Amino acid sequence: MFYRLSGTYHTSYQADRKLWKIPTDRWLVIALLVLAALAPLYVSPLYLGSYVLPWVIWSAAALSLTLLMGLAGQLHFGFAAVMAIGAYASIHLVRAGVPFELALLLSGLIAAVIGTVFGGAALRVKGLYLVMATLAMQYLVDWVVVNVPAISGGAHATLRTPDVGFLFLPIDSLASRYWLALGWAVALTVFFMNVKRTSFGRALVAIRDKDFAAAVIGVDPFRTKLTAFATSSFMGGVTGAILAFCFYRAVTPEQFGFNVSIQLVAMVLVGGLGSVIGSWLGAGFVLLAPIFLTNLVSGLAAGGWVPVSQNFLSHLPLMIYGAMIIGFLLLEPLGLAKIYDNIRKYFLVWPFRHARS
């Protein structure tokens, strides 16, 4: 059989600390990789825009708070406000001439140092408390967003996003915007899987799992929790600059509300904490069957399926939507990753059994 542990021996570090212990894992990534790659050949505009392209830059940001949630364990309920300063600081520092970019690794840092204010208060608070100052840098941010004009232009000002391009090709076209996500979503996953085996990673487990402890084996609390924050609040900058300007292409500051950090945080839990798999089906999970689930109730409502009043009907995907998530936390409180990698290992064995005692 293709997918099986057979000839896979485990006889030195460096063979078990590979990506991809099995061959099989390695050309399914290749195979995934190109499939994306072409999509713009194989799949329609509509939905490449509608839902692949989301799906995508999602991915991406569900990624950058998963380091800071599912490694760290620090807690963040304004990653929202992470991503709407990179938006709007990509945006004047284009209009201002700088290249784009340019200005996307400027976003990315100056949500890195705002980000890393706010969330020093990791370094005293944990818990209930630092979902507190997180929240205190959401509310904060909006209220900023909103009442300086140089910043969006009012409250109900659009601030739309100039021309750009993107290593002088023109980000133009539906094909060039969802390349230059997807490349920043890989760059991101990539990134992932590999901090995960370093030095920087392993502290990030240990001050997640215990921070007395860490600290008593070397591991400098103050330094790694800094850290996290920049790192995770820069990739959540650019993400937000990337979703500005190959979705949006105009912004606004209810793109970047309260809701959006709790969609984030659903995206992360759901997926399952510090996973890779998990944040790209977190994130096509929380954006995309909501999608789903009002077109097939719709199409039942329109078949005379479902007899139920047309206001209870505009409610009923929602309520089926929280009741998927609440079975998955129930059912399997690490998330659909879990249920991958159980699916996973199943056909590493498939068709014999583990022996029952």
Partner chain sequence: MAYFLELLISGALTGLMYSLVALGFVLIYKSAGVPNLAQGALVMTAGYAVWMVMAWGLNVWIAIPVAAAIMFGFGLIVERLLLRRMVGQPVIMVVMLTLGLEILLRGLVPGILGSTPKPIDLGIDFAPIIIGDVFINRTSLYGGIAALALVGASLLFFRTRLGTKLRAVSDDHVSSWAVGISVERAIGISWGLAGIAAVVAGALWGSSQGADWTLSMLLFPAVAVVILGGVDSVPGVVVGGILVGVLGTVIPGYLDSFAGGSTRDVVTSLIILLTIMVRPFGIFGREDIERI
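Instead of the form predicted on its own shown above, give the structure for the form predicted in complex with its partner chain, please.
The next block holds one chain only.
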């Protein structure tokens, strides 16, 4: 009922391969973009600062990771470490007087270089072993960050971000930080959607599906995998810097721990591997669902509806989070993207059950 496909036609293959071929989708995207861009005007600072802003940034992070995990099929359980590299690089660069815009770029590059070294492991192993290798790298980076005061910032291990401006906009208010993060997330989204349609994107998919078969059809697995790690790490590094400057406004090692890596993988999986919309939905779900459910339960508890101890209540987000991951894997392994797709299809073929002829 929302979708009208009549009169949607294409006179070239370029047009036929447009991202949003269906006008309704296009309008939906435009409406969402406008809504997102105007969020600071109608969303209270509480919701903007503690829900919308992190959601946007984590969506960018999930997109970065899903490029690697979803498209290229390279498992990565140490992505928070990559983001940490970006965050620490950017903050030290800015402190050293590098303009913020350049610092973002450089921090991405630094993350890409180190992230590609991580990727070296991927050239030899896959699956479980890649999980273990990246996990070990996460611990290594954590250790280096914590134990090198020059990186972590001395005794308190907290580095506050200096005041910066992006282009001509001073990044001082919540709204400006949100807009910068949104801009980055949108840029990543656009990039991701387009990369799927390039030869690089198809090479990634070929590698994911069967790497030696990909080699047979002329895709160099060595280069493609490294490029995948580099690209993904670049995106993750900049996202880490954005996270530091736009959300935390300080960098501490705890922000990029092992659990954060797991959380990212959860976002990617719950959202649906390799899916753009899934990255946004997954990030939002993993981030917000436990919070909202906990607030709900604590509201019920405060109202005397459910007698639960503070200890139980406090552990509830963990339980919900774990149960959510399990639930999704068992019930909808293709994640929220699949659920969204089902809903979209439901309306797309309305009032029928399937698309006809």
